[in-house]
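A lone chain, given as structure tokens: the form predicted on its own.
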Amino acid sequence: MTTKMFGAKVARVEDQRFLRGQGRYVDDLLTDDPRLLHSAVLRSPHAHARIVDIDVSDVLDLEGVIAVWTWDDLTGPMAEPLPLLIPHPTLTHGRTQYALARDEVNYVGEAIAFVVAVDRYVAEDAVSRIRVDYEFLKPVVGIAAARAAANAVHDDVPDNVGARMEQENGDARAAIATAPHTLTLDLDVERSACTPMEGRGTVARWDPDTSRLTVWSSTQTSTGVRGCVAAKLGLDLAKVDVVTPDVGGGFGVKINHPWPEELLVPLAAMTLGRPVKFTEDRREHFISSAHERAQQHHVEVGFDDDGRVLGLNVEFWHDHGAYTPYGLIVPIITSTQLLGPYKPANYRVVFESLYTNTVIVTPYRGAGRPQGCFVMERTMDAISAYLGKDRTEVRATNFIQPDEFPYEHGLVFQDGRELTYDSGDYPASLVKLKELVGWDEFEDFRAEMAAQGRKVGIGLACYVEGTGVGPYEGAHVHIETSGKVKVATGLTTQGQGHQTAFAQIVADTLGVRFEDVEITTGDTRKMPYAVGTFASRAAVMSGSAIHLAALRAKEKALRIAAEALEASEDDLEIADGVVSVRGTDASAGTRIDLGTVAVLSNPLRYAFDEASKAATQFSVGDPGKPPVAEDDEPGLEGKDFYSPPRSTFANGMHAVIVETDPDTAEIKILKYAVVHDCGNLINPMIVEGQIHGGVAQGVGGALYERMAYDESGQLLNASFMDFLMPYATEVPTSIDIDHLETPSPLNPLGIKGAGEAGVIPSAAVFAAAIEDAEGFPIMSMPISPSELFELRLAHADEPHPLTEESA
């Protein structure tokens, strides 16, 4: 009988393969092809300028140079906009830059020139030999710089507006007025940067003898990379094959698409004839790709003596940067998550999102989300405050219940779906979180750490996260002769063990061995309908299509083996990669191979091997029937795709505890817990690994990166050296894990996404402990150690402002 294999912890099959070092980022692609030219980027050192002219003579005399472009050089598609790849009605003013800029630049690090030469070298000696003239213009720096007007980031948006939403459920100003208590808050989120391990990179080779183009990209969408480089270069879709090989790391920032390099690599090496690669350096990644995360809220509450929310109001701007390429996905989804697990009586939002000359904003890992969590997390927080309640009490007070779903918000989703939440126990959440972090324990923890003259804190938040995305995923499972089994789906991946994961699904769903499924993905080649990787979306839609996929090749293989055993198709079962009468010994004539299935399923002219003499003409079939049925087709395979009516939602809750350092102000971590609910699990061992992932990076979000613009727009922290991340010393040496099961009904497999939880919270969290340790609240994150010694200092000798009604 074939083990169970979903549910399992089961080791990731593709990491033997990177531990080894033998993965293959877009950077060691074709490296010894003596033909490969090499390129680099004149980037601006401007926030905010027109170009005036540029002046290129000193570069095609350096020896080794092939080619260098302005916009000048454009033509066509190529010298128009980039797309605008997911527009709103509400996104008024949405505006992309070019692929090189035309007479105007809006941030430092935007694209003016490219160069092709023999190497890299060349190629960034030459960068450096073009000369342009600018004339400068007063740059507009963050929220507040946007919202005051004073100077205008593109001339034909009035006041730096690209986009205003506004959404309501009820009517939430009315119930604020007429509440029994009501606070009012303003918080803040900083900028962030999701640094990947390997950057963008793109390399691109033409044959002309066949006039078909090969794009190597270090993407989350191939086949929308393969869609944008056939419209901007003209070309047929069917004449360009898009390849992600492997990827380190996505986060989001490779899912904005196509970055100029990915037009001008495909078109140098079109014109030139020879293969072209480009690959971003770090400093590069940090001033050209994309940033997230910055928004500020206000926020109005009305609430009953129990805490309950009568009226929320949420009013908040965003900083999208200089262009609006991926449109208002980012605030939408912190606009409607926000509300997490909870209820709100009545629920207005209203939202900005505002032009400045500094990097694109494009969704980072959560999207929007920890932003949305670190404003509901914290006005619970207040609630709570004010009232003298314990923290989980308010939230349990204001918790969806779990015979309520599926429940509906009355909004509309980022999918342009209704936002109704398909399943969750939340309250069986919070149980099991309290249990797991000693919430109840903690008084007492509290004052033992205090008589040693230590200050502690603890803090929990709770996020719901809106996963598996429509609009589709497909796969193509085929069935070898060997009786291996090979398994296509055109998302990406980044990491997330997909390989993994996948194979387990199609080993239970085929009753094959798990070590005999191959899975590809990203490769156009094999599967040219696919949307891509991100949100979460990967196990519930491609896992889903998978699963499809193998019940149709299963369907077909019984079908098959039914007539080769003279049996019904009911009384067949499928274990171990073998076919057998249920109930029967493993005598001859009871059993067969799905190698040999797949055999019998092509009727052959040729006999090549020996598998394949049984399959020919003279061999398999009734003579008095065609070899091929009229509604059949050669092979052993099964194709699918799944499309869900509106997306799952998953949803955890995290606790952490923390002690202040009453001199440094340093934060240390002391222990930190968090419950999990994806529906099914497919490998346990997986999503705890991408909790802990996540967990991380939370914690570089919540207490270190930020990014630091000066005045003028100059990124003035550009690098690893003045980035700063978590390693491993600063991110907790165990996370207290526990998963609650609710199946979602909207796939068939019953499972959510739960690549982007573990960041979530983190904020919130950090923000609701370092608050309890400290006596005053905290308004703003990141938080680093001085700014927690300046809070501090503002706060001394002051009563906690929430414990008086603000409003």
The other form holds:
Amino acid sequence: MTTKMFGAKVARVEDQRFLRGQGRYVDDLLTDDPRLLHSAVLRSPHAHARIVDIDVSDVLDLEGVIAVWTWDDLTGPMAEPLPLLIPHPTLTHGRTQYALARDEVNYVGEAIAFVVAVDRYVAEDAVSRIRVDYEFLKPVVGIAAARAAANAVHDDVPDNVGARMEQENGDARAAIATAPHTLTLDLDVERSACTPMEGRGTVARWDPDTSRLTVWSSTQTSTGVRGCVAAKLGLDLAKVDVVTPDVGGGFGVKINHPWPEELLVPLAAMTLGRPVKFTEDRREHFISSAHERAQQHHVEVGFDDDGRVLGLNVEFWHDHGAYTPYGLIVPIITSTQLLGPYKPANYRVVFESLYTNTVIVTPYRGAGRPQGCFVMERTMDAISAYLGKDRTEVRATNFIQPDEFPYEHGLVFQDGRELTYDSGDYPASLVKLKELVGWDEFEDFRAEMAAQGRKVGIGLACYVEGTGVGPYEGAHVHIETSGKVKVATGLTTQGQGHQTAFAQIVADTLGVRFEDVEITTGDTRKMPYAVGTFASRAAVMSGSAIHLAALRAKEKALRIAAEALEASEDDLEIADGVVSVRGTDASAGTRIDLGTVAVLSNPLRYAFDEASKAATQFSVGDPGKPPVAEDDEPGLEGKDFYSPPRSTFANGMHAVIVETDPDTAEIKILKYAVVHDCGNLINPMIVEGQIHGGVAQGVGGALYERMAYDESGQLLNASFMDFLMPYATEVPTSIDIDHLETPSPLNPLGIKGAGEAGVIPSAAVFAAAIEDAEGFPIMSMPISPSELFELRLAHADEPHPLTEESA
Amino acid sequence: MTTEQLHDVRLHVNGSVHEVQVPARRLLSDALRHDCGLTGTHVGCEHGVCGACTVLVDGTPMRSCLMLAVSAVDAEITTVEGLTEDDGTAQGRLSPVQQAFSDCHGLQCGFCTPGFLTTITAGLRETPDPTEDEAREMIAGNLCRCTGYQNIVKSVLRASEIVAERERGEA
Ligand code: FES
Ligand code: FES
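Mind pulling up the form predicted in complex with its partner chain next to the form predicted on its own we just looked at?
Below is the entire complex, every chain and molecule, led by the chain shown above.
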């Protein structure tokens, strides 16, 4: 009996090369190629300016400099604006930048010139010799300035509004007007960013012998980059290969494409006939790679005595930075996913997406959901406080019930499909969470702490996450004559353990040893049809496609094996890479290796090795028939695609207990609990790792990280010294995790995505716990100790509701 | 423009000698990666904060992005590639710290990992049997964006066990 791999905590296969320093991240490639050239980018030092003149005359004098490009040197599609990747009808004023700024720069960090030299040091020297004359324009920084619209980011975009979008289910305003109770809240979230440890990177090599361009990029979408490179450089798609080897974290920022450098590097490689590399440094990452999160929200809610939401009307403003290459995905997600596990009787949402003279905004892990969750959960807490009810009770009153799935919200989701939840059991999750964090015992704990002069608070937050968005992913499974199974899927990997999780699926579906399966991701040579790794879609999409492709390979294996063993296909089973007649012992004639089946699947003319000797046209087949039948093809392979009708909806709840320091207002995490439902778990170890990582990013987003722009649009904290990301000392020392598995009915494996969940409720859950500890409302995140201190001063005259009660 | 002066530098890395010619300003991290081809050492910030580039210089963890290659001439450098133990195989056996990371899922994208591995290798020499707090302290200067650190702390504790097990000849 072979052990089932699906659901097991299998150790990751990719770790072996990572642990030995044998990973291949983009900057590790071609290091021993003496022809390799390096590049650097001149970036705008100003947030908003017209370029009057660029003088590059000093650049080429510098020894080691090979070439320099400005917009004037670009031709054809390269001289046009970069693509608007996800157009949406309500994005009425979409704008994208040029690969190199044409005559205006709109954020500090925008690419202006591109230098190629023998090494990066020299390229940077050269960049500093470029002289640019600017005519300064008034920068628009922050949502307030964008809304005030005293200045415009783009002359032809009135009031800085790129898009305005509204959705409504029922009549929210009427319901609020007649509701027994109403509240209004203003809720803000600041900018943060993915900041993976590896920045962006691209290497390109043009091969004149084969007229092919190979591009290696640290991207979340190889096929997307391939399409863009081909279109912009005027190459046939068939001439371009994009390969994504190991990627040092992505979290969303590497899905935007093409970055200017992803086009400039291949352009330079083709022009110069030498391989060219670009590796982003940390400061560049801060000022030229995408950010996210900044939004302001205004909420009106009407509810009854039980806290049931009768009408919810949300207006919000989204800061999308200087350009909109990735469309409206983030605010659309906020607008739909803020509903979480609840079903307000009437819901209206409207947002404006605004231009500012700051770095572009594209999805960052959670993608608009942390803000949505913050809005909804703060609203739930406000209702609870207003009615004097337990916060879990008010939530339970508003939950969609287990027998109500599939649940239609009457809205359109980010993928253009109906917002319909597939499955879940929110009341069961809540029971688990209360248990895990000790919700009912907390007041005793609070009293105990208070007796020691310590102030603690508890908070919880619930979310639902649309995962596994389409349109599709595919997979190719090839069983080699050695019995080894080579699998390719097109989406990329950034550390999520795809090679392990996908191999687990293949091992079970096909009946082969886990060790015999090798997974390739993100290589357009092996799977040219793919979308990418984002929106917690890899396991759902490629996992399902791999399962389907493995089934096809299995079908064929059984058919061929049945012939060879003179048995019925129905009587055969595959285990450990051996096909055997069910119920027979290992005696001859009832078993055949998959490798041998692969040999039989491919009638050969030439005997190039022992295995192939057995497959030559003289050794196999019926001489009365063609060696390959009309409806068949040689080889033991399976290929298939998975395309879901709509997203699948994972869900979860977090709770945290914090202690706030009475003097310093520091916030300490005492306990963190997670209940998580992503359907069937492929590898619980990997899922828990994803939760840990998500929680850490959430802690960062809630307590530390913010992009500190000054009013002239300079990012004041563009280094790890100043932009605070959590170290081991800032995250919860342990996280209690409980899983609920409500399988998704939408895919063959019953899985839902898990990649982003950990980060979604953080701002909400910390705000709730801090509010509970302090006794005054927390409406804006992140919150630093000094901000908490200021809030304490502002609320100093109010009685603390909790001390009042216990007095 | 005058040619930048190059210096002949002998780097002793992982028991081998690398003769490289580099300008005085070349960072040790770049020399290791691009001149010696030892790309296991990663660069995450180039300003000494993230710890990804940590290597051992005469056994002490150093940020190779804050050191010039010319200043490492007389030192014995160990990078992640040099951590495995010789067991007669081409690949070598994973060191206790490497093995512990695999056992405890202490890595995801693996980019920060070499810096953690070198840091902990040195840390365990100083504190062979750390408490959980000491384990956390040991890695408190390294950034990881993926793992949330809980499993890295576990890895430190597990590594200390493996060292002991191997000393007792159990593993
Ligand atoms: S790269 Fe050296 S400390 Fe970050
Ligand atoms: S594992 Fe990705 S940064 Fe640490």
